[in-house]
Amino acid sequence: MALTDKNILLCVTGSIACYKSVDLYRSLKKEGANVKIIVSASAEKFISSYIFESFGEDVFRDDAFKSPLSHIALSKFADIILIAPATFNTINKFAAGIADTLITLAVSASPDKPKVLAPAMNPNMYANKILKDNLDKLRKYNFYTVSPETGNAACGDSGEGRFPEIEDIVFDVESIFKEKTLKGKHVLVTAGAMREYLDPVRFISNGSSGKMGISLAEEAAKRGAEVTLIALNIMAARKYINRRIKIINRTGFKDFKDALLSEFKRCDILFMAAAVSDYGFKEKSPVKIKKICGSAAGTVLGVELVQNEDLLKAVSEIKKEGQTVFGFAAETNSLIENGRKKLAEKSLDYIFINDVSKGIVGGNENEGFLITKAGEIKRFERESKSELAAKLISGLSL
């Protein structure tokens, strides 16, 4: 869980978005976040205190007189501060420097503290340029905004100011704990199943689900890289990806190749954790093959496959200094045999054995044995694949 131990001080201000705050609660919570909440007197007209008691937590009613120190108690208790929803009047007060409520004392209160704004408005207010001019001065001061979701209003009005995704609260709220390790690097990580297509409806793949991939990208993001996906069919998988990592869809060989070659060109680290297909078909149809009228059943359809190019291999040829390659590679024996020889013929710089005969593929758990070009060899037991994307990227040697 990304937020174990973390302490975080939620403000709810008067925004009708601001029921949405129970679910956000409920993903800090699920992160391992400790969490304590303030209601804002203008969010109590939209929902109610007693909802976030009910789960056991400590709140707290936007009166700055009832308890005169709360602001500095919680001030001390937050590694960061959570304004989610951040109204326009709210967002201007912090700019202003005024403090007349308990969430605006307990904010003016922490000057060093992480203060995380997530904007809830009309699309006007948000486009209001006041408001972008305090939103530009309050970053200056260990503000961090999250960006809003464009769409309709309550209101009826269209643009953006709409309640951010839960998921990308939570995303940046994590990035802040990370140590920006990839700042300025862009990291280039590959995800999916590959589909050889026979036919335009039949294809042979695998089942891989990308999750790997993905967890990846979203450490790389989270730690301050460049990032770019290229996602081999993992619409399954694809729940939620945060939206700065850019996506490039491919489905089968030669698309992903060009993709692959093209962005390696400019990357500062590839994962290599989608699983190509080693072969494709010598022959595709163009329509759909039919079954043969009166056949018995058991009757053979012959299909020949040819092996496909080895990309690893073909990025290796083309790796300029200073540019590192992370493979990975599903292995079913002599898992640190296999690692060590694709790790020697592809001229990689490490290399994840994953041993597939345990169950592991598409699940959301992983483990196996990471080789360094070193000689380096170190067993992660199995865990979940964000926590294992968080441990390998920490061990790059950069």
Contents of the next structure:
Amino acid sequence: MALTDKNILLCVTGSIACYKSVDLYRSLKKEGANVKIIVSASAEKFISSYIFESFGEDVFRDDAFKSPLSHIALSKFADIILIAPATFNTINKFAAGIADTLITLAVSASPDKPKVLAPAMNPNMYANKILKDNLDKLRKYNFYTVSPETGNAACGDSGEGRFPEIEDIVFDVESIFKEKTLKGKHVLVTAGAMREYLDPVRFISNGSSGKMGISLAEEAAKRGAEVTLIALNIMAARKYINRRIKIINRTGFKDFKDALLSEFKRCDILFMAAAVSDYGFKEKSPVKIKKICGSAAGTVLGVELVQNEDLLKAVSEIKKEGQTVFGFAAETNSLIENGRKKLAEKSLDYIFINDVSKGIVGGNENEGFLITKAGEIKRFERESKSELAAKLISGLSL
Ligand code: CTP
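Having seen the form predicted alone, could you give me the form predicted in complex with cytidine-5'-triphosphate?
First the chain shown before, then all remaining chains and molecules of the complex.
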């Protein structure tokens, strides 16, 4: 859980998107955060603060005079102050240094704490230069903005200003706690299972979901990298991938290879988590292959497979000074021996050996061994793919 033991002060201000703050609260809790909540007087008109109380939380209504020092106590509690939704009025008040409500008081008492704004307002209000200037100003004072969504607003207008996706807000909050060890780096990740087609409807593939690669891409983005993900058929893995990650969707060997070789040139680190097909069909039919007329069950259809090029080997051959290549291995036996062999044959800097005999393919957890070029071996016990990704990336020596 990425937010374990982190204290978040969630400030809900009065927008029609207020009801989404309840889902946001639940997502923060799911990631292990301790949450205290302030509900502004205007927000209270849209939702009842009792919703949060019914989850057993400390909720502070926006009455600064009821408990005169609560803004100081709340500021001391917070590792991060998250204002979601953040209205036009509240953002401009922060920029002007106004402190006339419990939320603006708590924020003004926290100059050194990171403050995350998740704006929600009409597109014309979001485009207003007064707001834009104030957001620019606030960026200098430890404020971060989660970019709002573009789409139809409640009033019927269309444009940028909709409350951001909850996953984007949680992602940005988690990013704040990460050391920016990959700032200035370009990280290329490949993920998912290749499909090699026999005809327009049939293909061979494997059970790789792409989850390990997605976790690596997200961890790299949280650590400040520019990230490109070459994704092989990962639609089922996750409905959401953070929008800071550039996704290039590919299906089969040839289109994947073209994307990999072109993107590899400008990357600093490659994580090759994709399950590349070792074989493709020798003959591919442009039309659906029909059953042999009159044939009975048990009739054998012979197809020939041709071995594909090893792409990791190919990129290692064009690798330049300063580039890091991190490979993966799917093994069922002799893990270390097979891993060492692949590390050497493919000239890798690192290899992570997945023990696929243990039912990890397609799941949310992983375990295995990391071997480095220098020959160090490290065992990783079973844990979530995102926790493993965080450990693998923080252990890189760049
Ligand atoms: N890989 C690749 N090109 C291939 C096959 C694999 O680039 N044609 C990459 C995978 O993305 C992975 C690594 O090589 O990072 C190891 O893949 P794996 O399937 O474990 O092993 P193979 O090299 O294919 O060898 P084998 O199937 O014989 O174990």
